[in-house]
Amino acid sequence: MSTAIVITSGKGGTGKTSLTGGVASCLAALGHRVLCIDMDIGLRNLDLTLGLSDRALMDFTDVLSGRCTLERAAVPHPEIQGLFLLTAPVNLPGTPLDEAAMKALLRQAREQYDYILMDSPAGLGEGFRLACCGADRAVVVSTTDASALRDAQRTVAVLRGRIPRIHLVVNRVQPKLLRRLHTTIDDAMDTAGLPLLGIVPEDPQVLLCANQGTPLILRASRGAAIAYLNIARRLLGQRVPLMKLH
């Protein structure tokens, strides 16, 4: 059965994009057919994550307006077989975009894909909303630091009561940094309020990727590629062991 998945956050700057694209890169090279989804209207960036800037010429609101198919709006990738991207508008719509075609948008994507991971926009405005309507499970993605989780916490609480499985990604963790904050994983859980799917560490390697858009998974095996693998094992119902950071 198909999943659809918002990857959301409270604020900007916790990497929800590069999980986005990390965990999704994981779950094709698992041997799912995934869909991702740039919901960030105006300021799309998961292009750039799975080197695909060059390639994504439509977008979701072409689909929703029924100006284009999604099969030909969705973007696979050269080199990850099973991975598909459908970007976002470079410019805001002049209407307001409908829940309900959303909706239609997922349920067919939902006959195609296995799974369909959503990049929503930081903040709880119309476009987290969008994202949101037709979800089946919700990752929070927070960094440790206290205004991150603070507005991680809000997040939840609009979720609650509309998506039934909600859970917690702590990414950009530095063991040191927190050591010296003489704070741990499980207070970040307890402030969000949200079971832990997984953590991520502080990696260069993912900037690095990012900026020569290169999917992490095919340049690197270790810190951040390693957590997103194991994240995407989790989303299959596998039991994985937390990592260990130094």
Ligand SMILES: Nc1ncnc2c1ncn2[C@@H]1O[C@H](COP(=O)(O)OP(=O)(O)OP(=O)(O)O)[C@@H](O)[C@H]1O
Contents of the next structure:
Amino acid sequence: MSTAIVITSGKGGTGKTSLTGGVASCLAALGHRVLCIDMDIGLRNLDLTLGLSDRALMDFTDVLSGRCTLERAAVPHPEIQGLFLLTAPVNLPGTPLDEAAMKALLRQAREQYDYILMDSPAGLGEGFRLACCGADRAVVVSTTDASALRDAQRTVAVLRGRIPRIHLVVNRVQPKLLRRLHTTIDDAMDTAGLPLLGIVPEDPQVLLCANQGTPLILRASRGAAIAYLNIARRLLGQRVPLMKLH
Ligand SMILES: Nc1ncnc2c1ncn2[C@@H]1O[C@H](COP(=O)(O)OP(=O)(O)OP(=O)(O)O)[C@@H](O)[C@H]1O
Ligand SMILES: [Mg+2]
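Coords for the form predicted together with the ligand, given the form predicted on its own:
Below is the entire complex, every chain and molecule, led by the chain shown above.
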């Protein structure tokens, strides 16, 4: 059985693309066939994060419109077996995108992949709706900022009733800052109104690896790399304790 997961947030810059690339790499490294779909039309960057920008020539709208097959458009990662990327177009398409066509693409992808991770654009607009329309699960990514948590809450209100399983990931966690703010991860969960799938620490390796186009898991074995691996394992149904942050 294949699972389609949308990674979303409401607020921009919370770490959706980093998490999508990181968790997808881990799921593939754990032996699964994984397709990442960049749904951020016009502002794509999952291709850069995964180091696939030279290879990803056809995008998901080429598949939606029938210009290209999914098999041709989905590019394999050269170093991580089982990891594929279907990128987003650089320019806005002339015609509005069709949810029925997106669901058909997902049905086809489900036959070929164990996990489909869709990197949603920020906001609650058309791109977000398209990314959510065929998903079985949603992961809402927030930082500990009050504004990001409030946007996460709004996102959840839109998703409830449409997507059966919705979880929270709190990203860029700095324990010292949390202490100074007199707040906790539990407060973040309460504000967002969601069960927690994981926490990801603030880690400069996330930016360094993204700039080099290298999946974090190939370079690091601590910090955010472990957090992404833990999240991948929880998505697989394994019980993994929350990582201790110092
Ligand atoms: N855990 C982390 N530690 C440090 N930096 C991080 C972490 N997660 C993400 N970042 C950095 O935050 C910035 C935004 O991350 P990213 O592009 O993944 O966010 P996004 O939610 O996809 O943004 P957008 O809404 O623009 O699509 C990037 O520079 C990224 O390297
Ligand atoms: Mg992004």
